[in-house]
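Next up is one chain by itself, shown in structure tokens, the form predicted alone.
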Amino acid sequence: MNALGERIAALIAAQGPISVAQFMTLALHDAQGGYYATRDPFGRGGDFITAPEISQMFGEMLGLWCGQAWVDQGCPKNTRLVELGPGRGTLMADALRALKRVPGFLDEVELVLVEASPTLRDIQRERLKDSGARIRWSAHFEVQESPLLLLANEFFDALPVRQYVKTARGWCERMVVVKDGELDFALAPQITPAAAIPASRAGAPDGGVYETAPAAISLMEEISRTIASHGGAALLIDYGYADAGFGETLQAVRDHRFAPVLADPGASDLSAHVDFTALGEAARHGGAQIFGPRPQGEFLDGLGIGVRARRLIQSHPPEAESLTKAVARLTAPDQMGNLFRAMAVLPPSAPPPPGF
């Protein structure tokens, strides 16, 4: 067990079990050996590759899809581009880069990245302090009375979720213990109260999990509320699901390859498949409309990308392979085409916005 292991031992012992919410917040975000506050996980020399490492093409569309949500909107003063999650800032420098051909926006528009890590911000403000853009950093999303454009890529994947499983006498919460000298899974002795399980699981078999992730659905809420008083608009792309199901989807990825999700906190990444329905609900009852969730392949087929890769490869020839293949494997249904959903948040009156 690792140092991180060993402090959740001890805190385990001495309060007794905790939640897998809370194990998750712990091994992505303790301050001394949590993931993401201690190392860049991001492109090949780390855990996992996004989209925007993938190709520029894939920033670009999204920062143009923000620019057409501003100027339908009447080119709104004192608007906020919120990022959550930036990363390397790869996606935002792509982004930001496009938007220099949305006339006014870098002059109106603030740049909000939400980021915890220390890490990765110093990344961030070295990958973009060319942009020519206003920009500040937030550890965590601020409500503010003005309109809003986020993005949301590979982002709620990461929130914390809690997990509820069927058994003969109802359901039981899932928790982190310690059983001999190893973190361990293990069910809560107390029956989890009916009201706290949404009628559609109703028919779940024993053995079923439920899973729910409180602060995602609240974080919707706000960002919703928000863009359906002061206008704006959100754009998540996330890995998840459409309908809900009986298995868990919690999993821990290290060098590229899955891990055992308690094995040494802290040295994998920890995620766990979006629930978009949930989100669209939460969405719904902030006040705003929802567009999607669609496949990210169409998305971006939509969005023009077979088009923008043409002309790169006009531009840049010894290039055209490489090109082709990142335009494939962002939309192609066997690779990132159809695991990945895009979903957009806008205002009640607003219509439909590009890719949508």
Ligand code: SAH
Given for the second form:
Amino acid sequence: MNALGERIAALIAAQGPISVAQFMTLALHDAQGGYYATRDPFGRGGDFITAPEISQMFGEMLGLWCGQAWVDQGCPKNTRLVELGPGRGTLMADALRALKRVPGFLDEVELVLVEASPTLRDIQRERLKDSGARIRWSAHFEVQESPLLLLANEFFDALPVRQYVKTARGWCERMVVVKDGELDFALAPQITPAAAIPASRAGAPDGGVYETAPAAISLMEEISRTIASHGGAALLIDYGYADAGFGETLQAVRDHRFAPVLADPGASDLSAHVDFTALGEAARHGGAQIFGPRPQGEFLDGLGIGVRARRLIQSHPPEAESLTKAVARLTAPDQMGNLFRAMAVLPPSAPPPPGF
Ligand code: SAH
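Moving from the form predicted alone to the form predicted in complex with the ligand:
The next block holds the full complex; its first chain is the one shown before.
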């Protein structure tokens, strides 16, 4: 067991089994050993590659999407543009370059990057230092009474999930325990009240799993409430599902491969597929309107990524091959085009945004 594993085991010895969500929070964010807190995980040399790291076109399209929403709603003053979990800052750097072409945007809109990791915050600050934009960092999403534009790429999948398993006795929460000196999963002895399980899952067979992300749901509700009352638009892109089954999706990835979830906490990325149905319900509960989820490939095609690629190829002919490959990687159904989906949140009466 590594040092963070030892500390988690000591915590369990002191307070009893911890939830899968608490384990995930410690493994990702512990100040000394947490995955995001201590490293830059992106890119070929890292553990995984995300869309903005594949091509500048991704951030440019998302930036212009925000610019369009702002113009469509009458260029409101005191708008905030918030990015959740900006990684290396690449998406924001590309978005800001594109947003320079939207008159007034960068003068009127406050930029806020929500980042938990001090290591990644430093990387983002360095990446964005020449952007010419005034940027503020925050460790959490803050509710404010003003219009909100929000981008989140591969952020909601990093929020902690709780898992409940259907047994002959009823639903029991899956916990993390220490067994034979190692971290292990075990079911809580007490039964979870049936009222805590949505009706759509009640018919699960024995062994079926109900996975839920309470932090994601309450965050989505806060975002939607703000947009419904003050205007703006949010765009979430993530891998996820719209038809919840009875399976679990929590996974660990290290060096571009799957790894065991509990081994060496903090050494691999932990994430879970996003439940778009649950997030959509939370958004409607917050009073907003949702569009999608739509496959990322269709969404980017709808925004005109093909046209943007042709323009870039005309001005940089030697990059034709790499640009064509990047478009395929982001949009082809057998690459990222289908697995990743885009969902937009808008005020109740807004017309469909670009790409939906
Ligand atoms: N959007 C980036 C990075 C995705 S990885 C990209 O597409 O490349 C997830 C990002 O969210 C990282 O920056 C991570 O540090 C941050 N993060 C994860 N959980 C967080 C939380 N609870 N609060 C704030 N930031 C978080």
